[in-house]
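Quick heads-up: it's one chain on its own, the form predicted on its own, in structure tokens.
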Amino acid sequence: MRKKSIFTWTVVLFSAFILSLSGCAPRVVDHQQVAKNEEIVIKFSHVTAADSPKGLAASRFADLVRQRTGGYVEVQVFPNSTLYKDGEELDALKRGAVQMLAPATSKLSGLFPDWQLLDLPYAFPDLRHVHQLMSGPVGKKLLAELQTKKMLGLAVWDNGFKEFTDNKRPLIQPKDFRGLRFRVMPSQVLVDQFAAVGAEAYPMPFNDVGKALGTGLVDGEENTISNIYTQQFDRSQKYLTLSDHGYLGYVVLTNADFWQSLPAWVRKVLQDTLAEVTVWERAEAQKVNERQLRALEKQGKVKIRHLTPGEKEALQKAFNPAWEHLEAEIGRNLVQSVRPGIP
């Protein structure tokens, strides 16, 4: 008896190294609280930072959540990659891994080609075309397309709208970007936008850009100022041109089947909550990204130069050929849906 309890305890404490040494490795690893059959678990795996809005809001809707089922409902958020990477997750999401994720509209663009609609350069004058865009026809044409791969769109997101960076010169005017090579993410215009100044276009994984500026294998990338803040960019790049010329938002996700899955009233809870947390997100977004401004002008690592209309718009008559391009490939009539929002 006494042999089997040693042998016993000795097997735990083995277990409890070899668990010890998991913190080393660069995924968590989730694991539910409690039993199945004593609650809903509803993983959220992201790919920004923890203090993104879209991080805060996840935080946000998994709190509300809680309270309004007692518990009975517990997403898990799982921010910056720690469970999924950028080109994992909706993978994970078909195979039924996670339960929602909040990926950039880019991203759906290759299995929805329409999608690039969102990616096309200086489309949108302000965030409230936008949400205009996104409420009317046009969004729901887009939204009832993930259907057809038994995903569900549930929001929109905002982040905001995309800067230049870049560790070689100040970028204002198109000549300023030839030959140099910038991250994209995976979009076929993003790709002819920089292709249309004589740049190179890099799609890479959010969680690798960090690491590709950093070695220089990238010169630069485009993104919002939280991106850029949260991430440390400024550490590696020398130039940060405020030139608003492109969207970026997220479509909160999930799996179609597993949303019918779902008692009646939980759908609605989590759909009121959303409707909700998309407002406080919206706007969140907004202060989060005028906060962080701030603080990259204060720490003074990045030089920041700020577009005139005029230089905005000789840039927007550059990138022209990624517009022409889009056309031909989805339709001139639903690309021109965006045209009016151009100033």
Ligand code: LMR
Second form
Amino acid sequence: MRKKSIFTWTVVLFSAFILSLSGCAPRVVDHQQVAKNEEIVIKFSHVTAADSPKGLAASRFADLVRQRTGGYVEVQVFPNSTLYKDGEELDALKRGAVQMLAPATSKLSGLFPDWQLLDLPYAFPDLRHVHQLMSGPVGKKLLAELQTKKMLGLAVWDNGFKEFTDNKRPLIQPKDFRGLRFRVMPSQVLVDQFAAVGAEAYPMPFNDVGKALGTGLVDGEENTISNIYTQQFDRSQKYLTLSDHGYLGYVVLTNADFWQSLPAWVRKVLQDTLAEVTVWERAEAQKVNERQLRALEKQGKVKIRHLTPGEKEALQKAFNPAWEHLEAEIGRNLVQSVRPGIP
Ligand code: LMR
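Return the structure block for the form predicted in complex with this ligand; the form predicted on its own was the one displayed.
All chains and molecules follow, beginning with the one already shown.
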């Protein structure tokens, strides 16, 4: 009896060893049996609401990882800037205070100017073009740049296209922007975009935007419907212009040293789960933005105006200087890897 049990344990342990070497161990740990001090904890910090596309995807990722590792890996999600804000997140990742982030790509542009490519106004006719760019040579180059600062880009998630909101007048033609001040994410292309139509850009962290709109520190901002809706920007804005003028997406980032410290089978579970969640997230982001646009329409607090293709084209032309400035900064070849396009 005793001999049989020793034999059984030897087989179990040997199998687990072989599976972990092959990097494809399935669930090797039972959740019930994982002591707290044996778990791998991944703190995943982000700045948007839990019911935003990014928030929903981060929670789904956490749930699936818990199930698939039997609780051995616990992803703790901190939404809404509750742990770290814009401007603090990247440093926290570097110090190892958090292990995962999903900043808007614009927020990488201070460290990696090439990433401004994704901020160019009217650079993509649809999200498929963004996905193609990011899975091709340009995307690989951009992701490789992150490694020079010991960061690893594991996935690119969408939010969608940005719209304008403001308090002064409906923004239909380029001249309507003149003299107004808009909050932007910290990216020179976005500053240049507003300068091109005679407006002032005011970079500021996401968690400060609601207050800045409420106090009139800025007249308006640009964001996706889901951010406008979940942060209730519509409560202090009179006008919402459906311009679809710029892409907003995220890089799911980890610290390269932390990543290397993980067992191979854990990395594989995380990577496979992220790939699956990315497909889900991209579809869900579109649905969330559509659903929340309908909710804004129903609430009727903000006046909503869809731009016609001709109106979008006039804005696109007016934003041209932002493209020229970026060419001077990161080179013509890279900028020309995207083509002007109107969603
Ligand atoms: C913003 O700062 O407006 C957005 O990047 C927030 C986000 O992460 O979607």
